[in-house]
Amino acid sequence: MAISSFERTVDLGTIVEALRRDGAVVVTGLAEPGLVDTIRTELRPHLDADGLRTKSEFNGSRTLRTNSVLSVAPSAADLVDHDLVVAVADAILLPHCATYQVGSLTAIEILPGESEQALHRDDSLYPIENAGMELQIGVMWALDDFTAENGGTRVVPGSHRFLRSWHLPGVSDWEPAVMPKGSALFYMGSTWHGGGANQSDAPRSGLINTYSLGWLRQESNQYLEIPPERAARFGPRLRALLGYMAHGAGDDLIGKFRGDCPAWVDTPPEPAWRDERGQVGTAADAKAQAGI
């Protein structure tokens, strides 16, 4: 089964029925090639430095990686915080939370020579497995064209209705996302995949995020990579993307306001973005619940 891939003028509707249906999209043309190339330059003094730093079996030894992308590459926060990104993740996570954020951001790198890459579900490390429900979905970012050759993402189309088990299940029928640079795989949590080999001869460049239920424990903690005072300069939704927004309302919040210690910034996020997720009220609103 190929992946399906759509042009970004595509309606959302036929994106988000194609992500639910095989587990795994291709939208071309999101990101203008101008801001590829600025987020390629801010991420390469990095990638350089220290991109062989988590070099396993797993991650590869021919594979560059960095986290901490919006500290070091901020041109990536239009990314991140994408329209259209936001309006998938919000058809496949809202109806199991009131809110969702990052989970991961990882720029990645494949060198010529590298191997492919043990093919995995992102979701793996939330123990959790009720029918219907995606824990979180990833978004690969294409910084360069992505081709069979050159270690573009393996995908198992429809793997996402696997159940967990503790065997490998059959993953063999896999198909790789082809794709020009500035398009965006998008794929569940519960979908195989893993990174192709390259066998050619340039590297590969790509930039994954995860969003995930408001409810979890991100995977990598924004608030240490992307500090309060550096994530203060984002707007309001990325803010709130990132974490700094407290999950549900009323006596359901969770991440209260505690002391004089704020679970967000300064500046809270637009009362319209989170009004939509169930987040009603404004920080003079939740000080007045928290009894501040």
Ligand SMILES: O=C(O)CCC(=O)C(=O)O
Contents of the next structure:
Amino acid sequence: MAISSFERTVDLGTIVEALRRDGAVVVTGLAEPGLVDTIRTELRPHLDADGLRTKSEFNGSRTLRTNSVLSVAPSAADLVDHDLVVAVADAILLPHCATYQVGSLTAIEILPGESEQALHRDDSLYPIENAGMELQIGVMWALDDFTAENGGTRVVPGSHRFLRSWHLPGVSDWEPAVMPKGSALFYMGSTWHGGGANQSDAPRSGLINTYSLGWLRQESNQYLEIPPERAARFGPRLRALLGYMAHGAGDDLIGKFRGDCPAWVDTPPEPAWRDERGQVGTAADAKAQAGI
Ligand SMILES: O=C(O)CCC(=O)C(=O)O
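Switching from the form predicted alone: structure of the form predicted together with this ligand?
To see the whole picture, the full complex is given below, headed by that same chain.
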């Protein structure tokens, strides 16, 4: 079964339905080419300088990676805080939490000659066999055209319904996410997937960000990756997504903070966090105000 692909003009319900049904869906044309090029330019020196530091059997030996993406590539804020992405994450995660957060943010450039990454589920981080809900979703942004030859992300459609350790995917049951630059592949945290082998003669660049339920610990510590002074430059929705806001309200607050922090977002009355979408301004507005 090929991964469903829609243009950005499609309605939200169609995207969410395909994601719930197949565990993955592609939406094309979500990021303007100029924005993608700016992000690539911002990432370049960091990928070149440190990209192989994360080299491992799982991450690959010819794959460049960088974390702390919003520190080194502030323009990526417009992807993490993208209205459609947030709306999809709202639909999947908000039935199970008051607010959700960025779990991790990683730029990944697969170089020619890299072999395929092992298929895995991102939510295996959490020691829960049958959660009965999605713990997180992932979004892979194509910073290059993704093809079957250059390592387009391999996805096992329908595998989010597999019974955890009982049902492992067949080694050839995957489909490559083939999508033009500026598209996004949405996938459930429970969907089996992995990077593809790059058999082309050019690198394949992508940016993965995950969003996890607000009562879970983040996969990558965003407070250290994006410290308060830096986070303060972004708009309130993105700061909340980075974790600078408590989860819940009243006596049920998790992660509360009563000190002085330039990035902190006061917990709004429920469900103001969602209602205020569109009124709080975009990451682009915040960056313009901060002059970055
Ligand atoms: O690079 C890709 O296409 C996927 C990478 C991935 O899933 C991971 O590193 O966890």
